[in-house]
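In the form predicted alone, a lone chain appears below as structure tokens.
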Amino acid sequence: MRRRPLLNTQTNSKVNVKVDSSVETRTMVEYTGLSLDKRLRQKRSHTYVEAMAKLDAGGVQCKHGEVAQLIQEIKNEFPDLQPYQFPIGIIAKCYLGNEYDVHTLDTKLDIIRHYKKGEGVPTELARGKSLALHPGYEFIEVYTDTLRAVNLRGDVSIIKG
């Protein structure tokens, strides 16, 4: 049996497709769960580690511009993360003098503060204090659920909790 052709199956319509090169679209993937953990486990750049080491360079009083520069360094280190995925703060051993213990960078409030020995640090950063005093680490990134200890080479050690 021979099939009959369908009627009006040929169309002569043209479709014009234009690509507007002036519109740039950028797809960002938001890290969650294990992918976020893996991303935050990656080695830190030399530039970032150097920038965090400058927390002492400003002396006891830090200017707003210095703090803004450090916050920008964090953004540069994690360009693919959302701001709420950044560390809530960074704590490191302070070398300003024998009377000082640690200094902190509160990334939410954009504040650098140097703490004297025996002085309490904010509760959310306190769990990183003893680790910050360990000579093997340059600084500690404090997240809501983890501490990430960064050494001079940028290697990251993770402490859960």
Given for the second form:
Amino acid sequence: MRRRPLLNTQTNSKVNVKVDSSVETRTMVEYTGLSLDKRLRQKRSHTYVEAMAKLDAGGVQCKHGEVAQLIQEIKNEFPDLQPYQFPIGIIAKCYLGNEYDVHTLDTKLDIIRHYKKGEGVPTELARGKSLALHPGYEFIEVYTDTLRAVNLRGDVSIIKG
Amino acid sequence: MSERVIHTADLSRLENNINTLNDNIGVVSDQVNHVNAEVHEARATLENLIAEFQEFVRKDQLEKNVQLSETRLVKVRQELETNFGHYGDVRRRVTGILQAVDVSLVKKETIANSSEEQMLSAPRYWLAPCLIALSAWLNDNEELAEKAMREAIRRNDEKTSLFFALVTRRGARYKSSREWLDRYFGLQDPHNLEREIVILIDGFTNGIFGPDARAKTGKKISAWIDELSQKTGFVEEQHEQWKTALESRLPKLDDESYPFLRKYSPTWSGLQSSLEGAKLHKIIGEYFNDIFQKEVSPAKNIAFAVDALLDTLVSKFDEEELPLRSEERLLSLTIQENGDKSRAQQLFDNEKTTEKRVSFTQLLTNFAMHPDMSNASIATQKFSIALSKDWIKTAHDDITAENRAGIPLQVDLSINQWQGKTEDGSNEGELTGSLETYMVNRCDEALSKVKLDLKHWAALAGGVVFTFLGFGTTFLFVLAAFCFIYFYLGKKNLQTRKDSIIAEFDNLLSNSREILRACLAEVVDYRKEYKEEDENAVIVTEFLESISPEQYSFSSFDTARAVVK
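May I ask for the structure of the form predicted in complex with its partner chain now, the form predicted alone having been displayed?
Full complex below, order starting with the chain above.
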């Protein structure tokens, strides 16, 4: 009579011990719907607000390193979010000079651009322009379906659509 | 052969005919242009007429709505009186008995007899057996009191429990009062509260139930909020609820403000709603401030306070009356909104004060924003606002941001068919230049269309021909003279028409320039006013940050401090 095999005695299955460096070791809870809304409503940290307020610190020509640093700040601010849940861009008032109006950080294209008065801002970021010009907000995070206006204290106001 | 035919053919008549035809086509073309211009003019007049007519019809409809609502309101009130008037007797008798017992003026038998009569006259009404139980209790008839109480509980458990909690508290029977309150609480689900919970919260915030019950109720309320907050999307729902409540206070800009932008700017509707939205901050700020400025003036003693609560409980919260009460409210709102039914319906939907069951947080919103309809006292209003302050603040921040995002950056202008844009009215020189160029071009275009007709040229030609022929036949000079005079008059008339067109356009230009200047002045005023109103947003934020719920669970009938966790 054949004996019933003991559990877990098979040794021929290979155990994958290779660590994929792109996978974070901590557990990621994926936010969706209302829980994502709630997460994105949370007050922004002081360091994040400071970093974003300095979008024009590097002058008109922005070095690649500075853009990478800002993108890293976004990652640090939302460590529990997936990259596709990050804002598609950030728009803020530009203080480079009188001729400048707003500047934008396009997170997909890794580009910071300064726009002169009367110059057209790309449609998807232009939605936040009038809000970005308001002195009450430091910068505006632009998402596909919402705008999130962040003030100096990090409070977030949401504008749908 | 064929060559000969071509040589002898006389084509001059044909050519003349073609020329004539050509001239005629020119004349017809001019006439068509003329007709076209007239059609444009007629269309503009017609459009004005249609707009005026539609406005007339709208106003007439609104007036009719008000009249109909007024008539219907009287009927609904009559119906309430007819169907539920006898409940009024029972209601009056309850407080009557309590007060009569206070001063010992009425014999117990009288109370017992009259209570029994009420039982017969108000079948199905929960308060009738309560009345019997009350009188039996006063007469020390325990068996009857219990029997009546069971019937009352069967008819309406929540209301009966609250009723006896209030009555026993009035009689200083704290232990019984607490038990009745516990029973009442046990029956509640924070997602779906009975409307009369208002009475309890009003009693609690005014310190009616004593320090123990106050601490207990405070804990219960915190537990409810915790329980509700566990639900995903709860906080977001609160923000939406408060947004709706705050937006129901949106003011309407009066029809006289910014008359030029109203008439000459296609962007006006956007400008109007932005300014109305910005004016909301001050209204909300003042509204909340007023509530917190008001002194809570407690009733002289507990008996008066409880009587007032009992009165509200028995007169405002009966489901049977709810459909009629809802209709009454909607009709009142229609009259208040000058016949605008959709606006009245929207306000009615926002209030949610006449729904059978409400969630606890909706109740807080109702207390804070519609105290008259939800029967909340000043103390309750303060408590509700303090308890909901984070939600209110976020809702207000969102409204503010939406308003700021929506304000038109460019103001479009359309004056007598000329189009222009301005941001803050500073480009007056540029716009005036553009307006002048436009009007000069239009004038030139109109002048180019004013020409002498063919008949005038024919008269001139006729004049010349007749002059030559006149040397042979003298009387043809007379004809020639007629022709020349006709030509001269035509030419003179042409100049008069040109002069009148030039004068007309000069007039139009100076008029348009005035309008443009007025519009730009209004844009400057508008931006200034908007900025001032927008800055008021901070008043609301600062005010809300300064209050806390602990401060406002008010005590007036006991000296113990409130501890709400």
